[in-house]
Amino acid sequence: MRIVTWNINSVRKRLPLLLQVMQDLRPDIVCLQEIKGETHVFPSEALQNAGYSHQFVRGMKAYNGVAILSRVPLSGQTATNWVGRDDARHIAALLPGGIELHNFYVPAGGDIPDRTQNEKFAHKLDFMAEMAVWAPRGKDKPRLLVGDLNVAPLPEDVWSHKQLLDVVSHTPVEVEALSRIQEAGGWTDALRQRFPIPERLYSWWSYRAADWAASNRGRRLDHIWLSAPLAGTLRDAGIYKKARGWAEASDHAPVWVDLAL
């Protein structure tokens, strides 16, 4: 089975990507963030018609949004309200076999690491701090956590990590806070587990840079993790940064793995 995540950055103006994604990665599941419209203006016909006719949305006006797009039957929608929002940051579903899938878009947190200063970076850590209370609930479990989690957590998961412990997304208090999580919940990272350390990987890069490939001033963002009743299961893992590079492009690339279920 090959799942692919995806903070796609407004789903409607970019569906002719998705849909080039799922041609040419073929991917059995495919987990959206940021897909930006309410659940009604989703475009699930266009989507069955590529293949994927189990849809579980999640949207709300302008902001957020997730969804999970699958060949194969989905089951038991469910979704949490973080930190006491109902702004559309998590969609679960169960797959064949029991497995549970959950998607998340972990709010991004501004641009001040100081949560008396910033609203948003509060909310960010408080969220996280919801989600490593939640980990350890089914860990024995066959489990899947995919998503936008907006931390990379190892100096190499950036293109400096000296530059960069200063600025939200890779300070030390949100590298702990993602780690409290992963521990909690026993999980593996499955792009890790391909790529071990000291390899680079990024899956974001700034709409900023006049040309992103080239100063390749990237972060990974974008996660996959196994529950350890499933880690065994990993054949391969990816980035598809080719799609970065398209016109109109989302500022995340594709993150996908392969396992053998």
The other form holds:
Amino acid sequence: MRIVTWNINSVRKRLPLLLQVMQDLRPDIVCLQEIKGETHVFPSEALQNAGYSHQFVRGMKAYNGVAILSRVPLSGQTATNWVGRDDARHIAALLPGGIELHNFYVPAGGDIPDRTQNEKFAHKLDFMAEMAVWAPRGKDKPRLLVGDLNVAPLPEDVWSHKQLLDVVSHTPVEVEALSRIQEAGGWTDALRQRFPIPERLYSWWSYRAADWAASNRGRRLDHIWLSAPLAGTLRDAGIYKKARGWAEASDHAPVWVDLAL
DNA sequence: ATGGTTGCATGGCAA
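Here we have the form predicted on its own; I need the corresponding form predicted together with the DNA.
Below, the chain from earlier opens the complete complex, with every other chain and molecule after it.
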């Protein structure tokens, strides 16, 4: 089974690119973040025609929003509010065989890495603290956690560890918060399993670079984690960097895994 | 140190 996660940065704007990703990677399941629209404007029919007839969409106006698109049946759909906000940052569903799939869009956290000066950074840290409390529940079940976690945890997950130590997404306090979630849930980082340190891995490149590929100032913000019972099913994984180079691309590249389920 | 781009919605916020 192939599972893709992608921060698409508006599903309406990038529907043709999503269909291209589906054609190129032939995933069984696609998890999207930042669909940026209410549920009723989601392009359900076009994606159903592409073979993804099982859909779970949680949108909102203008911001955030997550979706799971699947060729195989979904059940037990849930949508959780974190830090008491109804801001469409998480959904989950059961795959055949009772595997839990969690799709997250963790808050980006604003620009200033200080919770006293920046409410958005406080929200991000609080969100991750709640995830760490949630994570141990069912850690012995087969589960996947995918999505834009907005943290690049390892020095090899950013273009310059030194220059990003004080930049939101790679600060020690965020790395520590993400690590707590990972340890609490017993999660295996699928991409790092496939591409161990010191390989550099990025899934996001800023729109603001004059030439994103030449400067290659990337960060690995998008992740696929496997619970212990699933860790042994990992067969392959990758980042579809090609999609970052397409016309009118998302600033994130799709990340994928193949599991022997 | 600064400013650089994009999407939504149509001003300014969020990323």
